[in-house]
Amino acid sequence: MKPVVVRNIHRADSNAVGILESLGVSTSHEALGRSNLMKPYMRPIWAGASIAGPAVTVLAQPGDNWMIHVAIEQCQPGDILVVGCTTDNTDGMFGDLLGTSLKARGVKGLVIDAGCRDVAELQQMGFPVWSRAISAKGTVKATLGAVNIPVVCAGVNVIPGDVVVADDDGVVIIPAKLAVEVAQKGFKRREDEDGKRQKLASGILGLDMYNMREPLAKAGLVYVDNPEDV
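Structure for the chain I just gave, only that chain, in the form predicted alone, please.
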């Protein structure tokens, strides 16, 4: 790995980012073809946050948050910082001081495949974080990494400028080159789901709405009226 900071990146279409933010993780993930969902250990440190924005990426050494400080200078309003580590780590590499600095730059939130601490303070200031762990263990500033290079975070390859969508369901990465297409597909999917939701709310069963009865019978499902008939 070359220790480098890339200053200029191509960020995804801003209109598509706004649509993806309104759609949320699950719908965006489905619209992308059920791919690029980060591992389920990535959880929000407090419930209810929902964000989307272009990724500014960091490749950090385990237990070393030096490059997070470096990356903050490269962030623009609306960005989301994504931190991957060179190896598995759960140390508390991010806290309220870094959160204060990122918020001052207009950054929407952080996704980090490591630990986070100062949870109460971060919640109070309204700065959302999705992390691998919550840990009070401190870190150092000793080893170089890189900023705005492709990184692997929680099993997903993230290219600078890709769209990060994060909420209570997890984190999904939408490639920048597909952002507009996925936003359109996701919007249509949400409209379809709204119609289905109205039908289900009226009492129609999913069995009938999805025409499941015939294929269930063909698959061998049998209904009996009495337990002794099983």
The other form holds:
There are 6 protein chains.
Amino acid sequence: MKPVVVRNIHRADSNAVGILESLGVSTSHEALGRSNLMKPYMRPIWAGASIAGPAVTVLAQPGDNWMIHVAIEQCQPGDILVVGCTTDNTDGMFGDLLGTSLKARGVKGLVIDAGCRDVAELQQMGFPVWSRAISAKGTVKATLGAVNIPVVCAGVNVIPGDVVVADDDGVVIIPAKLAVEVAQKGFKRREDEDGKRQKLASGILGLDMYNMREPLAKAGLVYVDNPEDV
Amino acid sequence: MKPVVVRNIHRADSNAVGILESLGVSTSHEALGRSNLMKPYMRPIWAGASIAGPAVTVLAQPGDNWMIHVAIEQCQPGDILVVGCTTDNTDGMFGDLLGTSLKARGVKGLVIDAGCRDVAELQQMGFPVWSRAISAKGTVKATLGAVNIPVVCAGVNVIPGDVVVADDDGVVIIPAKLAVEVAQKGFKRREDEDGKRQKLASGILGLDMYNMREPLAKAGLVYVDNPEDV
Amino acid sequence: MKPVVVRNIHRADSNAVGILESLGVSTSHEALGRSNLMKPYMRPIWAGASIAGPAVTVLAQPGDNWMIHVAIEQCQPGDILVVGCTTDNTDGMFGDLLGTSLKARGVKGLVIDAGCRDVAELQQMGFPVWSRAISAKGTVKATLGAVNIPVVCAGVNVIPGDVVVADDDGVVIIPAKLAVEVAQKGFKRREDEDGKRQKLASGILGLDMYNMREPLAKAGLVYVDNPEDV
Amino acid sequence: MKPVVVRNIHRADSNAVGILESLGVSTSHEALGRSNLMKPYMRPIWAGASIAGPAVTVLAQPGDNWMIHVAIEQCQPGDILVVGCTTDNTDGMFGDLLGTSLKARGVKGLVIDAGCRDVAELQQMGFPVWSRAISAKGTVKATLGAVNIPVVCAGVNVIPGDVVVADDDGVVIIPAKLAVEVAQKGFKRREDEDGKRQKLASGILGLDMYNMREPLAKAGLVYVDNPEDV
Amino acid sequence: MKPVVVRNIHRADSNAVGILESLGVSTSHEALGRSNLMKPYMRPIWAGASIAGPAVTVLAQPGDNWMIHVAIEQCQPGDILVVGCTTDNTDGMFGDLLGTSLKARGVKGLVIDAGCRDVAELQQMGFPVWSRAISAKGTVKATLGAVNIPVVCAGVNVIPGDVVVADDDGVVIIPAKLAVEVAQKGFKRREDEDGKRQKLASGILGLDMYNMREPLAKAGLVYVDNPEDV
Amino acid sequence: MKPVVVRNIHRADSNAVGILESLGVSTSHEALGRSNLMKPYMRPIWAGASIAGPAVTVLAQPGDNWMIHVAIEQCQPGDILVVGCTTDNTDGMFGDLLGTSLKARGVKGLVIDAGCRDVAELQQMGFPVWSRAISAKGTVKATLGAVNIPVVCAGVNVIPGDVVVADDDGVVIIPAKLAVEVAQKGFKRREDEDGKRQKLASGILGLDMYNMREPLAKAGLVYVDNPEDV
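Could you switch over to the form predicted together with a further copy of the same chain, since the one displayed so far is the form predicted alone?
Once more the chain from above appears, this time first in line as the rest of the complex follows.
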């Protein structure tokens, strides 16, 4: 890893970002073909936020948040900061001072594969964070990392400019070059789901709505009347 | 494992279910003799729900929710769906569409030894879920499992028809044949606890209320005045 | 380990305790020099509480809460009970009856390296608990431990009388003999942070406010314009 | 849970046990239809042992091995002791003294959902153990459990008399009533695998041997020549 | 994710691969600048193997090894198969039949972010595997994944053709385009370390050999004679 | 935490150390009264070593092994180095160069609450290490810690000079002031166990040898003949 900061990144299409934000994580993830979802340990520090935006990425060393300070300057309004770490680490690399700075810059939120602190303050100021842990553990500013290079965060490879979609279900990364296509697919999917929801609410079974009875029988599913018949 | 659906199960006594629901998890677990409690990783996706009902069981494959669709048809109003998995898995096997379908059928809630998604929507519609993880990861419908056979869920063997009691403290399973006896014991226990609570609130020590001083002394407990005396 | 109860402990200065309570975990932890923070698995069972007080300590056996009953008698108003365990254990060693008793005695809260139950009731009565797990699993009263000896709790060695500071960010232990000094340092730090927060909110970058640009360049950080230049 | 010892259990057919021992875990598990495999945290304390035998079961309390002492009397030559625990626990409930006693009785090995100690001594005496942890933590003999009731061990419900098959791949439980059938299926499967192994060793691809090319194409798999074509 | 197989990949320089194999994981990782190391849960199923080779990559679904069968055809002698999974999963996706097939093809070993079985057989045939778990759990062949696309495996993004270096210390990925440079740096580093090792073996302290005393003093390190002086 | 090195520590009695080494972890832990055992994640990197010696302690920062270099100078022949970390961390803070240096100084082994690398080399040179992980991840030398202050390592508070006992069962810490007493108790215990082992090997049941039948009956244990009688 070279200690480098990349100034210009190719941010995903902003219309697509807007649609993906309205779709949320689960629908966006489905529309992408069910990949690029961060591992489920990545959780919001407070519930209810739902955002999307282009990723500015940071590769940090364990217990060291120097590069986050460096990255802020590279952020534009609407961006989301994504922090990967060279080692599994839960130290509180991010707190309300950094949150204040990001908010002043118009950054929508933070996704960090490490710890976060000042959670009460961050919730009060309405700045959303997804992290692997909550920890007050202080960090140093001693070792270089990098900004705006591809980083693996919670199991997903994030390219700077990719769309981060984050809500109560977790975080998914939509590659920038697929953003428009995925937004369109997701939009259709949601409409389709609205129709299904109404049918299911009226009592129609998924077994019938999805025509599952025949493939289930073909696959060998057997119905018996009583436990003793198994 | 045979791919089978059992249609008729022996649901626990409904009066007992009602009492167990009012008692909650901790008291029901005590009344059963402190067994059959699911492992503590099984947590509600939103706080405040407290339910009880007969179990309809599902054995699912990792990343595959086909059998949940099959199981819905076997549910009656008041039931609780319990999903075990052949392998540890956190994929989001359950979301708001399945929740809509279960709600339409009068099912009280879901306990799933895997992941759940659409948590904001599920909370909004008031459908309670206890799961091992929250994850948007989509699933397939490719491999058979079984419905209404005994399944191990979060460390507990659940027989279809057993009473599931679930609240903010977790999930406990009361075997159907013991439901009436446990409900009675739990009811007494709660009354007994109400009396104890009043005494403790008035400042009486548990040491005295439970007559612990003598057995503690017999077991060898020693009091010293200062740290230096240890 | 000798089964012993120490009656008299040296509680930290009460003024310092008051200041530390107002500072909270992250600032107190920084002021101490970034040590003595409990591991991040130690989480509040409900959000929003923020307390500090001298530690009364308990060493308990797995699945056995006998010593908690013994410890209550040793507590004074304003104390915080800290429970370590001889083995990793998640059993529900603490519930609303013990909470009622501690509250009657004026104890501010509990930190337990094991499980807690009756979380809904404890939240309702406003008694804060930090625990490693939530579990209804009942416990026995069979084996002796000790009260008011040094115990390791969630990775920190706690001396009876040390200041426990606990909030949504976790739990930190301030040694009694350092309490006054740490309170003073923390107080200054908070004032200093208030100034920084205003600057950052106005858009000044941390890079400039902390004079980081020169040391970053010295350490070898390079800026490039495009991803292709890396 | 009632504190009870069941004296007579229905041990699985001994010929089937012999065949299952020769087949090992993976083949037995396949022949059963891929269920009843213990979770992968259950590992041998030393490599190379491969055994099978009827289960004598123990339900133990955390940190308490009283019931293991009780269970030994119920063991017959060729049995395997299976210990479940009411809570996740890693205490060293089993050591070389208990191993000596079990060996004297002709017991083939131990499967314990808790900790084991004296691992060097147990390896030296050739007594195989599968456990969730290695720990020297001593245990008490204070609280009752049960012997020869169904117990959940590492995620599997074990009925006394079921066949335990254990080797370097882990532990699988074959229900007693299915033992003969599973042994037969497994025997066939092994012969079948021997043929496949020879073909694969000669360079024939599984793609061809299993006729996978057509179903892969039908499922939509596409071959491209270069990374740029994706 | 598109279900695709890429036929031609750019394999790293073979001389560099040879050098990296002789250097092993720790030195290669240092020479790369301390990045791209797989998480430490990735462990060899038997000790003593030390290999390097170009990566052929697989993205598999949880509990499904269909794509491994597909990938074998794309392997050349000297390659190492790297399997990532769309979800955390420990099922035994790889066993001795697949090992036989890979060995017949001249593949050096396997790195799999899932489970492995038949460990005794694989050790006997000398086929090395690094996996996140050992499990006999059988898998299905039902859902498509991809072969030779970039995959995240144990926290590292692996591009097909990158050099996999694996030994008892774990697994590191050297990007193909950096392989020659890293091999050269690593070679120098090893020579340098040989010199240091001799000095240290003769009793010279690292404090002196690395000239650490002055920077330590500058950073504020203080020596005191007795514990009471702290 | 103050960045300090304490030069003189009170090492435990050397005769006691010798006896404790011969007793091993499990017996020493019992003789101490079953406390001060490190958590079971602390495992040897190679099996078969069994050592005891006075602790020289290090408090290190995550991903930083600067203080280990400092500590070596403070070690005497026969010592064991014990490294705690301010945060959970698995980086490979220790490798064969440091091992060479410690060996040259006569240090018996290392216990580190972080990662270790070069495991093949360390095994070859016969230098035993107990660690929480194996990882090649390189570390920096940037931030101060401390040497020979009390540190919490794997859940145990270690005072410099305390006896470290380590073998295949794990690691236990015997406080220096109790070393003689514990060595004596342990010696007796071992003799006592030798007698018990012979009886158990001859087929005498623990139930009888320990006179457990009466207390079991008093506690309420019931024997029934058949599963149906439960």
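Shifts are known only where both forms have a C-alpha. Take the two forms, superpose them, and find the largest set of C-alpha atoms that agree within 1.5 Å; that set is the rigid core. Positions refer to the first chain, counted from 1. Everything numeric here is computed off the predicted structure, so don't read it as measured data.
Core-superposed comparison between the two forms: the CA of residue 213 exceeds or equals a 2 Å shift. Relative to the superposed core, residue 224 undergoes a C-alpha shift of no less than 2 Å between the two forms. Identified as moving between the two forms on the superposed core is the stretch 212 to 230 alone, made of at least three consecutive residues whose Cα atoms shift by 2 Å or more.
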